[in-house]
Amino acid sequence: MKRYPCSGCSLLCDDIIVKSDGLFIDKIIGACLKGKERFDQVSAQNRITSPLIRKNNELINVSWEEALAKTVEIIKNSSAPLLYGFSNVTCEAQRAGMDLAREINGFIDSNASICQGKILNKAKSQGINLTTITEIINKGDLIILWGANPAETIPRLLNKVLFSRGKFRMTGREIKTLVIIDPVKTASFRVMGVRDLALIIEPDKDIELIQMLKEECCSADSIPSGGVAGIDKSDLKRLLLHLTGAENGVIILGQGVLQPHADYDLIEELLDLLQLINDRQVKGRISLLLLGGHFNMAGFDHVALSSYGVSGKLQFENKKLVKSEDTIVSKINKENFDCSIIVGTDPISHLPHSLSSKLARKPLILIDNHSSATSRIADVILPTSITGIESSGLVYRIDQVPVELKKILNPPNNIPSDEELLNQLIKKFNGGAK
């Protein structure tokens, strides 16, 4: 029995004990439901273990040679290929995806662009205070969940940062204050104690709360008597005192705060608030932790920055990086593409119908290890091994800390890893041998 990192979510727990003989996994200790589900994918009924091509409107099993040839044919007939996903693969595979995008003069983007990437893009001009899981455990005394529900999305996060006893917080949960700001009473509310603060905010009123906190920062006596955004004056005063008095606080931001608004930029306002609070802080600082679900959502920006000097989406022309104002959403919305290569994600399920329907109209190549809504409309499906179980590689944790995933089992039918498959496509496209 050995310890292995778990690729069930972006927390990448490194204390999972796995008993395996190299052929089968006999026992798993310490994994949450999402982690258990990840390990169950090895033998899941929706597992894809052989390449498929759509013929006569039906997906049929074919040889690897035929599947790769069909994939290259689609790419060569394309003048504006779109590559998307890459949050459930290793950094090595992300780099291979960028190399493929350069070779075929494509546009490549990850799931992060519609999630935590929004905040990182704003931080380029405004700056941002980030923190790590270890620092929250060892030093944290204030944890704010804003539009986040980690009890269900990242099940072991609160167990680690809220209940663990750290180097400088030996009393653990007893000295840590939990504040939840959310319009819905989620499962995360169930862990709250008597000293914690539950703030049920009115929907789409986060901007009012942020603007009030900016105006009244360090001046709790002038809070409106009627409250703000459905939160009464006494609770607002407690929130303000926590923000300005914490020694080491963290705001865990969820998808609920990242929705776009026509009249204002909520992310920009929030980053301004954090800067103001840290300028006025009496004891310590307030940092951010960006909640992303996919296990390597943070890695794409690191790879893009180290490889091409920019973070986020990349547009190539004549095998060179060019500046582009487009995003994955604008590309699909304007139908500024003529084929798509989807890697390790399910945009047909995740994107709004107005976008997914446009994606489905063009030739679609799917690289994934299990069937999904996207696989049902794909023209070519290329299966890959399960990262963190059947293949290894570097990934980045939710707090931007690198973690090395390890191989436990050999994949069925000698299925390649995402990195190996993408490199094969580059060779095939350039006329090389498989």
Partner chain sequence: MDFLLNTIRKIDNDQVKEYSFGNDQSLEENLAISFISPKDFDKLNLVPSLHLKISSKQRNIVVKFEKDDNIPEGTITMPVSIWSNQLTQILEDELVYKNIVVSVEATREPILKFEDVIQKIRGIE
Given for the second form:
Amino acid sequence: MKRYPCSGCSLLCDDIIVKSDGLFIDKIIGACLKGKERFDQVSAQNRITSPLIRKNNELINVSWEEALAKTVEIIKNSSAPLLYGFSNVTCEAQRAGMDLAREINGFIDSNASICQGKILNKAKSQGINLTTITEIINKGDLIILWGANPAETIPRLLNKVLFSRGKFRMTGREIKTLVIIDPVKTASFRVMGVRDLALIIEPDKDIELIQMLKEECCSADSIPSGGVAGIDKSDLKRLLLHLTGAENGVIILGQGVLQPHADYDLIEELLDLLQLINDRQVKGRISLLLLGGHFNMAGFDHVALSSYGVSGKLQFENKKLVKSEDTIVSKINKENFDCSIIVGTDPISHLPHSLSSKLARKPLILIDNHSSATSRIADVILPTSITGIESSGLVYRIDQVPVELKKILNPPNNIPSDEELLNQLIKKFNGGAK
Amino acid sequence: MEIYKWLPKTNCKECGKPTCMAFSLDLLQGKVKVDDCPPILKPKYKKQYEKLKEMLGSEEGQQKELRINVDEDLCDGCGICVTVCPVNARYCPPSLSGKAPEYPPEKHQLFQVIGGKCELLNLEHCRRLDSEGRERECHVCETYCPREAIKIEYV
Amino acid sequence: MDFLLNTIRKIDNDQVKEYSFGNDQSLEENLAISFISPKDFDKLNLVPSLHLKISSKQRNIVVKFEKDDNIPEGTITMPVSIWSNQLTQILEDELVYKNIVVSVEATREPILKFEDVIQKIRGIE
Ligand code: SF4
Ligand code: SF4
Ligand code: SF4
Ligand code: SF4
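Output block for the form predicted together with the partner chain, input the form predicted on its own:
Following is the full complex, with the preceding chain placed first.
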């Protein structure tokens, strides 16, 4: 039986058995509920299969010619277009997005820059120990969830990293220690066993824990007897033993730890701590795994680096890449744009009001396959096929491993893939020149 | 497990079972009665004896059948039960690395995630029925389900 | 009362799922919701028929609530959604989704409708 990768989340499980007659999907075996919902999106109620334009505050169906003409008109009237999203599309589409940004002298960035991109950026100066899912499956013996709750976000992650036995041994869960650091007793706590360590930390006190661990690494016995941040001294000692004694430990970081703070930089402190621990490690090492939601969260940086030589956001002027201090947040916040092209994401829902309201004030072109809060505001909606089901392409998994998504069905109404659509747009601006 | 707590836990083997745990499992399934454990009849265990009698009530001694219920509403198809079940691990090699087992399923296989929900395929080969000794006490699927969707019962 | 607001992802209250398979009604039901500890429930003198008005410095939303034993006292949790994002903040070019100081009070006002949130975002009050 042929197996397909799932594009339901950034874990990209590549073991999904799909029974299909080429027109419909009949049965999906192996995917979690989230993955199954992804496959169901093919026929979801909110699927958009023909282009839409807003006229008199109402979205109406129009032809492709009309929709593309309107798109070109909006872009031509703009001197600072903003391209954003790109974490739910293939690397090929990301590349096309960057080329389009160059043609129209725009600024382009992906969702990753407000998520795991932050830590990768910081890590560039400090160094970072990353690991892969396969490595954890086969060799991992310590799994630390820090501000992460994969049981609710990436359903099959714990199954893979904690319960699988791997290639070299017959025991799985028994020899892996799980440590969870979280202010809330999340669903992930339910897979804990007797040897595991549950650390309920006081909200927003991660910094105290990190600083204490750093001190303890340098001089033993500096743990205050009353504990730190609501965690007992004995538990802290156990945590330190695990950290320095594990052969192949991984810290899985969630959004909880990536939050900005006014007076200190949690990520920098954490990277420092990791370095200290790995210096003291005798048997092995501790590495990081960064969680992200969208299936190609990790790809944008790789594509930007290989195509334009920089990672993350790109700003073009006169069809050339220029240096820019701006980030997607500052661009929107300072209203330093005059139209936006949103690809495969829903910023009106997921950005704070102060940003979403500014996006809503300027013309907005949405390239996506379903309606959302953003489509309620968009001026033009260009539908595309669902990547990983109706079109194929390369994407990067959370652990920076490339995976090839495959096509299973034909898209309805022959709608183009993100890549094809973006390339069509590029042609409208450069007249087909390379 | 509740039942085991109230037994003498001395593993004296007088009941003919290797351990108190084994005895408690049989008690649960109605294969033996509380009175089949000689030590518990002694005055020193009187309170525990009464407690056990109360717990089992009028159903004591009635043959019961193992049921493993998977609550479809709660399950999110994480596949932990598929990976962690020792029977699956033995007969379905992909599950060793957390992958979905082959389809159609192997005949011993107990769980499979289909359409985003876990399905119990057959119970025959569950270790609680089809093994010896301590292995009969297996309950890892129930213990580790993060959604608390699995319940092992005797009805 | 002042609380720390945390926005989290929950598989049962997932916005992608709600947009794909629900409607405005189900969006409201599953996303315009907050979770608080039973102790805070008592402190706020809540009864099930009331709603919560959660206010940041800039704006407020009205959502329903549920008791959850796992939520620490003094904090309030919401699923990531267009509702919770009316309260999330920006700090030096970064987005703050956790530990936001908000004030919370019981109210009889109806739950903020999805369409109304959209109107607010478009600047039409
Ligand atoms: S964990 Fe993610 S990639 Fe794996 S089956 Fe579920 S949704 Fe798909
Ligand atoms: S006779 Fe009673 S105490 Fe002895 S092993 Fe059996 S159950 Fe345990
Ligand atoms: S009790 Fe053990 S053998 Fe039986 S189904 Fe559960 S995990 Fe498998
Ligand atoms: S472990 Fe629980 S939630 Fe996960 S697949 Fe099995 S029954 Fe479903």
